[in-house]
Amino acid sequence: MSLLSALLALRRDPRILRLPPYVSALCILIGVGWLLLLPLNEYSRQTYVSENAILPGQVHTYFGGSEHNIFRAYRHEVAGLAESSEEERVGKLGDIFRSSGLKVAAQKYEYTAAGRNTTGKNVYAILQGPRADATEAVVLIAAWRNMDGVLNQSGVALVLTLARYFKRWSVWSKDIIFLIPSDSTAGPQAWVDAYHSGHDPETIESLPLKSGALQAAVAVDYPAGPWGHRFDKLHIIYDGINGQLPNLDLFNTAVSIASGQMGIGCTIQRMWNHRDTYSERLQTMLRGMLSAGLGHATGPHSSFIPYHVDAITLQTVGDGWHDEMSLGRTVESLFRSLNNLLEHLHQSFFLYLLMHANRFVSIGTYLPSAMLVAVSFTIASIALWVQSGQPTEKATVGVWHSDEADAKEQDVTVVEQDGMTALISTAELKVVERHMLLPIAFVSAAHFLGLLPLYVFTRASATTLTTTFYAFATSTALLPALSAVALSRLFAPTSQQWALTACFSLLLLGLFLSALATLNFSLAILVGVLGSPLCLVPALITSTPSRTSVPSTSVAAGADTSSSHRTTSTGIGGSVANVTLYVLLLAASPPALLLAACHYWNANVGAVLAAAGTAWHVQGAWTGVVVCLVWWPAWFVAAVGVAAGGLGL
């Protein structure tokens, strides 16, 4: 009998209900600690080429000699077009491609984003492989202006030279497309959209010339002026839109050819002097995660990756002894390796974290960290669900009074099972009905409310974005308190309903983050860590004192869960604690964190939002969707609960 009584009492033991906040915090700490272990040799691996057909660096390169003179002539031609009109520039570049015996076409495009019109004209040429049947193609790109807006003089000249050079070879089993877009973001996006017939014909012209399925793309960023510039290293940029990555074999092939065959050092994530120490590995990995989490384009190659076209950008950095011929031979050897492919790159990893040009971590090693962070919200949600079903009367199992009058007042029930009998407090056996309509409606409304800032920030002009942001930040600070007052006046929610509201919000957040981790791990871990205070808020509100003698948890955790009982108002100490918690929660809000990040990196918040709006309209980046429809609604629901507790509603 004592064992059965103890087991039944354990279900509602208040000590068990105090554990979830600590378990959630432990999951977050373990998840973050897991990331900190990844740069160690025991958890990361040396990069390697999985596809045997690539044979990186196994061919002799012949680019050089007289091609150097042709390159310098083309570079002066490109420099002369710097101040020319777009039509004149495209016409001249097209004539150079035609002189090499290639088929040439052009494409106009226009985008409207952040109140600005982005227009341009791409020019491209197709080299039909002598051994090809027009079913496969690779792309060589040199944007007219790079990501910094600098004229890519030597890069464009190198592509023109390689087009003439490749035309003389009969080894090509794939078509080669030479693309020179007007810029590094909108131009490549318009071209690759039109190539796959995914464009809007009203704003983007269709391509008059096409080849086969694109197998890979390589962009060259070499902005040296008309007199050239010798570089030290190759900065290999591989980040795609929405955190997508090219097949690791393409990256490894480029590194193997550049460093192994040509003797050119390679670096990633702007780590110019990587000494392969733990701290620098960690910094490189975190930089890559931040770039992937933002989901923006990092080069002309980024637009190709969403179409399952593996692509990278080769950017020259530093002052050294390598010249354009070294870069040209690197590109030649890389294209010879891609020419060996019999099928699309598929054997190596598509989901990975790089911490050095020769070291990486695969998804199976790093994914548990994001899942641990996501499960912390689920644990907090389950705890709130259990607490919302707790009876309001205090249980008396195992507590017997010597006073006869008190003993008679105790309401107990005899429970018999398997020949055993136990006396259980009737309050322990009481079934509490959960009223879920209002919590579900409010959480749904909060997520739909997130559509408003998403629409405003993606439609506002660049000149008004800063003002719009500060107006939104002010609204974010005031709206939870106003919503708490309105809800209390109109619906008078019970503490159970407040608990269920927080429960459903945290459950959705954990669900979204666990699903997002398989699509964009970096964004999931960023939102999870920055939003981690949300899963601890209910426990912090629960700890505030109450004026009533019946133990009450709070408006968010809800021990008083009967529909006939309304939320008990907190005392002066509880109000002060909740107001303090509300202020801290405001500091952890998405607008506040965005403003802090802009201050840290010395960036203008209006320019950041304009870039985000452009990425949404042009490249389809959905980082803003996650922030406005997942993170901000979860924060808003938690803030409303805290505001209700602080106001004693």
The other form holds:
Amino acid sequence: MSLLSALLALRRDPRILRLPPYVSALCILIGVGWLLLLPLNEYSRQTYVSENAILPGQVHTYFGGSEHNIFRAYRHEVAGLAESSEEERVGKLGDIFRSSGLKVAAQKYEYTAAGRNTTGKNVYAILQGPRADATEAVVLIAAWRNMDGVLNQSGVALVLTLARYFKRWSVWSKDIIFLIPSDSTAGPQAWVDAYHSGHDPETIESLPLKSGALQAAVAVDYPAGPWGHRFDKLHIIYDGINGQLPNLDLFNTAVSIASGQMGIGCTIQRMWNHRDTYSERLQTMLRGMLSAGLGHATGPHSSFIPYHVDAITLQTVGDGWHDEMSLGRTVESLFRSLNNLLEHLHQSFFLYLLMHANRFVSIGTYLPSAMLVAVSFTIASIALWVQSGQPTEKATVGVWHSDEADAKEQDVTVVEQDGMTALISTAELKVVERHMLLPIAFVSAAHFLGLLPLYVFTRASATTLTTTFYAFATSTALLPALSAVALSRLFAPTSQQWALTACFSLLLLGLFLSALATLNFSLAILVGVLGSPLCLVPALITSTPSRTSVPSTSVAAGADTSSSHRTTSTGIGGSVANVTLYVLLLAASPPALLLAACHYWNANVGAVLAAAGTAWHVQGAWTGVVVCLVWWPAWFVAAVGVAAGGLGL
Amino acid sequence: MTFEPEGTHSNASMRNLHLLHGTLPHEVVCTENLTPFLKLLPCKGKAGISSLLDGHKLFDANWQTMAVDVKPVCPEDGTECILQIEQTVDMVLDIERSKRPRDNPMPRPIPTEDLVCDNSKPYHGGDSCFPLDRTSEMSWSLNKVFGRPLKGSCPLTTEDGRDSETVCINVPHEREVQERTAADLVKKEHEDGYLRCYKISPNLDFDLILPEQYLSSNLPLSHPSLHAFRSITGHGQERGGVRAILTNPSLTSPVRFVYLESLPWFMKPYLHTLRATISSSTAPLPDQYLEPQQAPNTADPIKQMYYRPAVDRHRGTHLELLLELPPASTLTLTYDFEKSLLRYTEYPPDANRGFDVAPAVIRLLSSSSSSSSSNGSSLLGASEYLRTTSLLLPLPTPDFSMPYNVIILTSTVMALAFGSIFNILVRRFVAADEAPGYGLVSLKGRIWALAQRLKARLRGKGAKDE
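Having seen the form predicted on its own, please provide the structure of the form predicted together with its partner chain.
Below is the entire complex, every chain and molecule, led by the chain shown above.
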């Protein structure tokens, strides 16, 4: 009994109620600090090939010798096609495949996104494995133009040569599909959609020729001209759409074959010189998280990953002494390893962060950081809930414990339960009714309002995107203040309702983020950290004394009594503080942060938004959805709360 | 509809016959698969054309099938019926690959000087070579392709005639074929201009050598009367779809066929989603075919349907469709299915590979026999069967390391629970002040006991010494 009453007393302890903002801040700090720990040797692990069947680098590779002459000839052919039309190119590439004895087919596609049309024609050939029963296939891709729009001359030539060379082997127990899409994002997407019959037949042709279930895909990006270029390292790109990743075994196999068997150094996330120091590991990891958080396509392989086809891109970088034959042998060895697979790649990790070509952390180690960030919002929300249910006058807690007589003088209630009787202060039993309709309606409305920017930004054409963005940014800055005025005029919300509004909004944000953390960890922690001011904002408003002690005095003001109370108690100071808070919050708004990021990376806002729109339409990346329907509404609700405080409503 | 008994059966025996149909959709090939097959042969692979069958060569082929057909044959004159066994081996060989020696099968790059290059290319030179297509017929011989010559004939008849010609080769007559054998042989060239057959002597090696040659005419290949292609659509763990594309390449004649799907029980088709749509082929058609084609396009191509639904863990789905496809058109047959969850003991060891779905069997009905076969009573001769490729169906697969984790976790919990409960059960609880062995009194007692023990030991030693 005494324990219970002590706990009850604790519930009312003002010190406890002042704690949650600090706990929230602590959660965020620990969450971010956790990330900083990950690159340490104690928290990350050396990569290893988990699937025993792969046997990376155990085969002797024979790609070389006179194949080099053929490769050079094909490279000249590809260079000759640089200026030719789509039809001519597809015809010529098809002829080369056909002369190697493969079945060839082509596929036209057309996408309309951000007011632009993307058209192209994929050409692909199928090598039916002599030991295969056409139930499984692996894909070798060389996009005609790579992600930077550069002609992938040596890559295409290498695929043509390898197709001819692979045809001579009798070991293939899976079909091999050689795919040459006309670009690096839309083309592979159209092809893989059509392969799984998930395409829109109006704009994308169905595939006339198919093989079995796709097991893995490897893309080659080697944009060296007709006279070749010796490269230094292989840059292995592994991010898929929406932060999905290929099985770590595929990546490990590529790394172990390239570095172990061929002696080619491997690098990831554009870290050209990685000396495996702490800061470089951290930087690699953060780059990977940013890339996964943006959820965009990073290479021709990206489109395959949502279909549970593990895929990577091998990109050549730097000036060194490795030539196209080394890359060809790497691909050969990689395909021999994939050919060994009896089952779909499933042994190793699908959720991981890489910080070096052979160092990673798995989800069990890094997930707590995103969860802690998400929990900070939930804590803030629970604190607001408790606060909103508090009676207005202070309960005289603790007094009656020490002094029975004193307690009896107070207004007490006799509680009888299970044959026991207790005297409890009435103030403690008093329940404040929560008026939840308005907060729930407002929070839902804010979330539905998020559909508007989503619709506008995904539908607007590329030319108008910049102006649309600035219009949106301006309205984002003004809308909270206007909404605050409108809400006060129309509904005259009490401070309890303001608190509940913030509470529900934060609860939803915490919920969304913790769910998102399991799907796309990087996006969740990105939004969580960028949105972290939101969980401190209610505390900052309520920390002005007026907020906690509530509707007693000036009902005459008509509007929220708390603000008038505050004006009386803290005067102009509170308002100024809130206006400052509003300005600070504006700086943390999604459009402002987008602008800042564009400025930092020297990118054009319009181009970034156009790319996001294209990614949404073509690849189904839902980063925009998260920003518009999760982050922006949460920010909006917080900003309205601050504006209401700042305007003294 | 798809399968009918072949051979002669009396009406009485027909009543007692059952049609059993089973499929094994996937089997890993092994050279040992050939041995029981060869054992059925009269010469057991020691002579005749079966002496060429070597497991390494057969299963190295680009494509191969083996078939055993058994049917009773009752002669007209009423003598005793016999069982006829027909064994077939088909293989498609890549000659270039087969000619590689068996001890060195690596496709090493050919020496640079042997490359056949297109000299007309502007970049042609010392280090670039655009490979030219081969225009001549490749040279090959039985010995080179199969690694051994034919070890004599396996004569089943002593008479002269068609049956005694045991080896036939189907090449144009202008193709030069050298025979190499120690004894005389009888060679017969058939009138159609392509087939030539040999009667070879038993016990003597026989080899056919075809040198490299430029040919003016190619062997006319018979065109298949139907192209079939089947694939799984969709992705994810819950639902999928099957799409079969059947094309009638003929410009003039429609084709009637029976399409049989036998699906495993864990693949549950939704029959209401079965759609059959006909579209005319993209190939340009002469005008006169366009007009009559419009009418059948609108008609339902499914003439008859037999469907027996699956029973979980007992039998699979059986779906037979009698279809008619107008000339030069493509039929797309689609249906959706649901993937069911298996019990975890029902998964094979390689669960993540996916589950094989047996090929669809297509029986082509010739237009004359179609009326009689649809009522299922006609006894046809050899029917023409087509099989699609088998499919790989990914089912939702549990993480099999999870039971392991669960076992470890529950064992730990059980060990902890058992340990503490056991501890409580066997321990005797007494109040601290009642317990002997504590306090000053007991300390004294202990010291006393220790002294006694020491004393006893000393005394014991003393006794021994005496």
